[in-house]
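The data below hold one chain only, encoded as structure tokens and taken in the form predicted alone.
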Amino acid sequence: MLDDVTESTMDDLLATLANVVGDGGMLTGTDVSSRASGIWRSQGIEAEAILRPRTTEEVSRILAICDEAGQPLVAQGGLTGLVEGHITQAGEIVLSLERMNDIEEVNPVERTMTVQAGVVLEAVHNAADEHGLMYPLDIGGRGSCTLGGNIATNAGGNRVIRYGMTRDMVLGVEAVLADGTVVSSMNHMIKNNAGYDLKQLFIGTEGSLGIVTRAVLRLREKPRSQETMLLAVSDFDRVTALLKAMDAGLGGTLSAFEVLWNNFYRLVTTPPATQTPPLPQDYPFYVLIEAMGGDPQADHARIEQVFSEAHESGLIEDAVIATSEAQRRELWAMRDDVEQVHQYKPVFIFDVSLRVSDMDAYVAQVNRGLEATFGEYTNFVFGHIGDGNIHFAVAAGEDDGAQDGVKQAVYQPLKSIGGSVSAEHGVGLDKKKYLNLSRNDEEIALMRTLKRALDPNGILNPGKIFDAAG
């Protein structure tokens, strides 16, 4: 690492790298510091430079040069992450693949798409749609996040209950190792058990083992129907019973099961939020359900039948069913309006995973911990409950000094129930102190072994996930 790099040495290194990326490929000075370091952050980027290559070959040359010099390098995508995995500091260089944003091929027969890592998720959705296909990954940051970032963090989102995580949607990747070696594992097949599945080294490892530059995505046929409804439920036992009833009754078409606790629902349906409440605001839980199928008439009849049965059995208190695409979008806009939590400052956002059967008791335990530590607090709760993922947005105290106490209340109870401190955003800097609550010593030791093997000089996203030693 360049702990004591001289100004002249850095200048020489940057001059060499500028030759690699060509005109417009390097940003320095105020062109770096004036860029926000994330969509949730007002601070500018702190780094020596931002490199913006156009090809895998340029990425390879950049990494080879930086590895030889021991120069720390941090890859950045759409900057939508919440765990400080993309944060840089003085002396580091940013590698941005924002100019590597081509959709190289859509193959309707094979139902695959080949993309560069800088492509924005929404562009992938649009390109698939033009061919009557769908890329199932969908998250609130779809208009900003990039496929490279999605892959690096193994992004989840709204449809994991049916289609799985990003890991389940990527057939192959091309990645560059720390020393510049290009590993092109651009597999186009669903089944390929010929040796190690090398793409898994780079999916969910936060750019710490290599930089993904291209990928082959698995597409699905575009559904012919999309049924969306919002249901009001009186207690969490009925929420879990409703999940089972809907999943079974809808015959495998259930694609989203989002749950909003009362205070989050009130937040996103009360001014200054722009959504009006589609259901009264006094129910304990609200469940947003979506089913995707292949027969609009039959699918609509099926969801009405399942809804009727759930209502008759006492699982549902109230409901609204979207009857148009505009209404469907309004329901989802309410769920996606997470920005409303920033009415409270400071607010700390969490993304954890645990068994559905443990959720009700866990949320209660977190709230008891917050009350014991802070007395007064607000904890907005929502998430992809169908796949075991809860989000918290916690406001407690009047400054950022409350963060450690909030983290203890949220993370510590996960250890005894086998939960995870990170469901879908990764570890980054923000959660590495708590990694041992979800991973044992042997697992962390193996992670370090992989890091040393693939990045022996420790130049890739240094200090993230875990420290290099210890």
Ligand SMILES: Cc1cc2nc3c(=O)[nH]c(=O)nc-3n(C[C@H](O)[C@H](O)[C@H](O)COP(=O)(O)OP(=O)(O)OC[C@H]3O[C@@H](n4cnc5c(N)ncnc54)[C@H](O)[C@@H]3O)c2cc1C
Second form
Amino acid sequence: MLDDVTESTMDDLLATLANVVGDGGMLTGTDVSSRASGIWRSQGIEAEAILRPRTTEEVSRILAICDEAGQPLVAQGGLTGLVEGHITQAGEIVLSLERMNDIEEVNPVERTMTVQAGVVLEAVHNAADEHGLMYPLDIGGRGSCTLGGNIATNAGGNRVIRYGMTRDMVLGVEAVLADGTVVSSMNHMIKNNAGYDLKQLFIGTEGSLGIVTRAVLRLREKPRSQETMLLAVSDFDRVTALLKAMDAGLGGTLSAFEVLWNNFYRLVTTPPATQTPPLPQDYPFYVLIEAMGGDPQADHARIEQVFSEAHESGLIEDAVIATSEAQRRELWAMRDDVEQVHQYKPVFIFDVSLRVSDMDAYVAQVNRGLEATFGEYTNFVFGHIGDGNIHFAVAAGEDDGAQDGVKQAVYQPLKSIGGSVSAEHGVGLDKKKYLNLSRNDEEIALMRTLKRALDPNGILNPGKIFDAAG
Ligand SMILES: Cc1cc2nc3c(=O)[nH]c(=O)nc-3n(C[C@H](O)[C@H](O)[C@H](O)COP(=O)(O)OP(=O)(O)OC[C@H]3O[C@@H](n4cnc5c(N)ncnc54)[C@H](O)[C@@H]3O)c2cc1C
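Switch from the form predicted alone to the form predicted in complex with the ligand and print that structure.
Next comes the full complex, and the chain you just saw is listed first.
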């Protein structure tokens, strides 16, 4: 059968694949083009078909057939990725995991959850919560993004400072290789050093080395206390001093340290944004802090003590401490209201990382670069500063063509300070051209070696991250 497929036309190939996925498992024509190609994209999906398998076995058969035919294939989850990793073009086929969304098991004793890759992050949160447990990954796209996409991008989010990135929350992975081989590495243990840790091949590799079909997640005990506060700070040196003071004083319970530069704070607390400003709008920096602990009374007393010590030592100008769950949610809703940047069109969003001690000078350098190139510009700055991760949303006039100049201003200064062009979101197509600013020739050569070994026909997400031949 496969020989026939090799010689077949696209129509024959699609007919073969339709047989694998059965009724409702394949979309073509306007059912493909009428689907938005991303959460913030108005363009429809451009591809020959969307395949929607239900089982690992079906994924395996699809890949075996496509590999034999040299047919490019791109995995898609919730389409919330921000670097065009999931984008397709004519001639390619989408492999959507949307129908593989079962939560197979929650084990409260082992504190693990076994899921299919298409499950939405919020469903994982809810299932863990029902058992008094927590899956710590939390990002703004929680209602749409899938565990497979989180794994493929090694998603980070708001609690990395305490719980690490997705890499630290996944114990096992089942993945299908380009030739259809199913590699079941569904480890349930925290410690397993019997040879290579194969799941790492599929975490953060953006669907370029295999399709993630199932995973074992590490859950944590649900915190019994959650303290959230917003602090106003007068300069960046005090922001970094506050980070140290909070981390040391809170004894390991600090779970978020988010910084909003003045212009981002104003944006998300001024209409049409729906949040009213919890603090006056004229401080240079705002820090959203969260601590999660196991003893509400003691945790509250401790955070109050750390707060007053920081206040006495002049680190804080002003503060609001959430006294109810509703207030806590409001503070987070303000931080998460990133969509407000789309009041500006076009706006270019960035996600980079660097040493915290380089950050203030780096932001100033980026702004100087933007001014030199564009004169007029707006650069909203915010980020997970506790993790050395900064976001920019840059508007520099009405010309879409400004993007290249903005990218130069943001990425180029990172090379000399050893920063990364991608803190969280991956490389996709969007950052491919800049990969060499953050990775040396030998690193990129090894990436190519891995790609060639696992996907010799180059069918998995071709052209993303780097060109296979280099
Ligand atoms: C409002 C908002 C806030 C966000 N905040 C954060 C944040 O704080 N931190 C952060 O890290 N990210 C953040 N993101 C981006 C983040 O990368 C994605 O939300 C998420 O991890 C991608 O999941 P997805 O299911 O949408 O994947 P998609 O967007 O569909 O795909 C992303 C990549 O993963 C690959 N992929 C998808 N599924 C699979 C699979 N099963 N097997 C192999 N490859 C696969 C795709 O080919 C593509 O390369 C945010 C996005 C939004 C919209």
